[in-house]
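Here we start with a single chain on its own, the form predicted on its own, put down as structure tokens.
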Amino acid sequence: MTNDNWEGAIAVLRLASQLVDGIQEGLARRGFNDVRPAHGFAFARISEGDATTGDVAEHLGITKQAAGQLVKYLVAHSYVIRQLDERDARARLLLLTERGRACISAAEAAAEETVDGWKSQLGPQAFTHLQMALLMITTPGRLRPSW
């Protein structure tokens, strides 16, 4: 990899990181500090709706295990509650409750102010250059974590 491209990639982690922090911390901010960023990434898929825990694990890329204790979290935390799923009496629903969905909203607040910053940072002009460099090249699709 060209210095280039190597300092390219560093740079698009460094603002995907500033975004997570800046989320986490307009999170903390807003009262929501018993959340992480992997609570953010199982609330978007769950959000979809019909998602059993074996969804969030296959949507984070981690066992049924890992998702089960990731959930078991936010259903005691009052964010999730399970729901028989009436097609399947074996599985369990996963829904946002009021406050999961006020968690979701306090998240895209924080997220608009990180952004914001960058547009005061650059300018209008160039961060509209940005975005649509952006938007060119990032797959679209889920939301899902890179690890």
Second form
2 protein chains.
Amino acid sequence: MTNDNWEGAIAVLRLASQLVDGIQEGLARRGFNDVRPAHGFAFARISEGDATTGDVAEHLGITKQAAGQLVKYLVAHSYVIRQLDERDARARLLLLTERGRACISAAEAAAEETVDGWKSQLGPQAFTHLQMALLMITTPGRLRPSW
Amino acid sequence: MTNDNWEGAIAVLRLASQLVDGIQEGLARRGFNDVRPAHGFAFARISEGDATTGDVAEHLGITKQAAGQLVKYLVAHSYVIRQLDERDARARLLLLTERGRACISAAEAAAEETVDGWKSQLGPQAFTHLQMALLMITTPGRLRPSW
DNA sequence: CTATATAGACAGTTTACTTGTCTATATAGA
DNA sequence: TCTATATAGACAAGTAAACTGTCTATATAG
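Could you output the structure for the form predicted in complex with the DNA, given that the previous block was the form predicted on its own?
Shown next: the complete complex, the earlier chain at its head.
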């Protein structure tokens, strides 16, 4: 049983690696070859709205300075623009450009391709179970479904 | 459906992140606070036996030079020893020390703790399904079980 | 109105990689 | 056997993304 758990643990890492590589490859195939995985998490926070560089730092678990460099890169590559915050003259609000939104869509499409691969390997029923199990583990608020 | 897949994809990343952090934290709690996640993959290859620095490089997907630095670190921290290869005077075979083997055991125990957390959240049946789904996706040779 | 906290930029350092080059050894072909 | 090419791995220098430390400008609380 111990060893089975270890195998399962390794499998989670392999799966995540497959996904990251799949998204990266799918993004490149769609013309976005200047974004790294970390940028995806920054996009996720920025797309929520009302994001400052500090917010991005907190969301990624890195320092403000590192987030500053990251945001600078995204601005330089036209994924994000900075905008003065009317309520706080120190802050610069971050907004996605059209290109930024297109990149998110591309990432979602690329992820879907990879996940579809899993679905066809598992069959629809087992895939649904997998999906629910993943959501149950990682979503603290939700309880076990009725089945 | 698209959005569900995206959520599921994110969940896989969160799960992997939970696992890596759990192993890291569990290792530190057991006194191994000088190993990084990448070292685990090196340990995995070295424990298979007959490993050279080049083998480690290939297994980790990094250059020989980078693997050389990594192995040097593991030797300096008494996890690994180098040994002359009788069959090839260029090569140095890598062997785990007692401490190296203890570190692997500690990592397995730490992984088990994390995975047990998932098990108790899911219940035994759903957990077994999750485990089988993960193994089916990441193990190309195996086909669907009988259930 | 003064003291302290926050947003984020600038400078320098660390670390985990990279490419390029080098020596020693192995192996395949004339 | 000799020579050409490939491989194991060390050394040196460069790069990218993080880090700590410090600074200015602005906000906010007493």
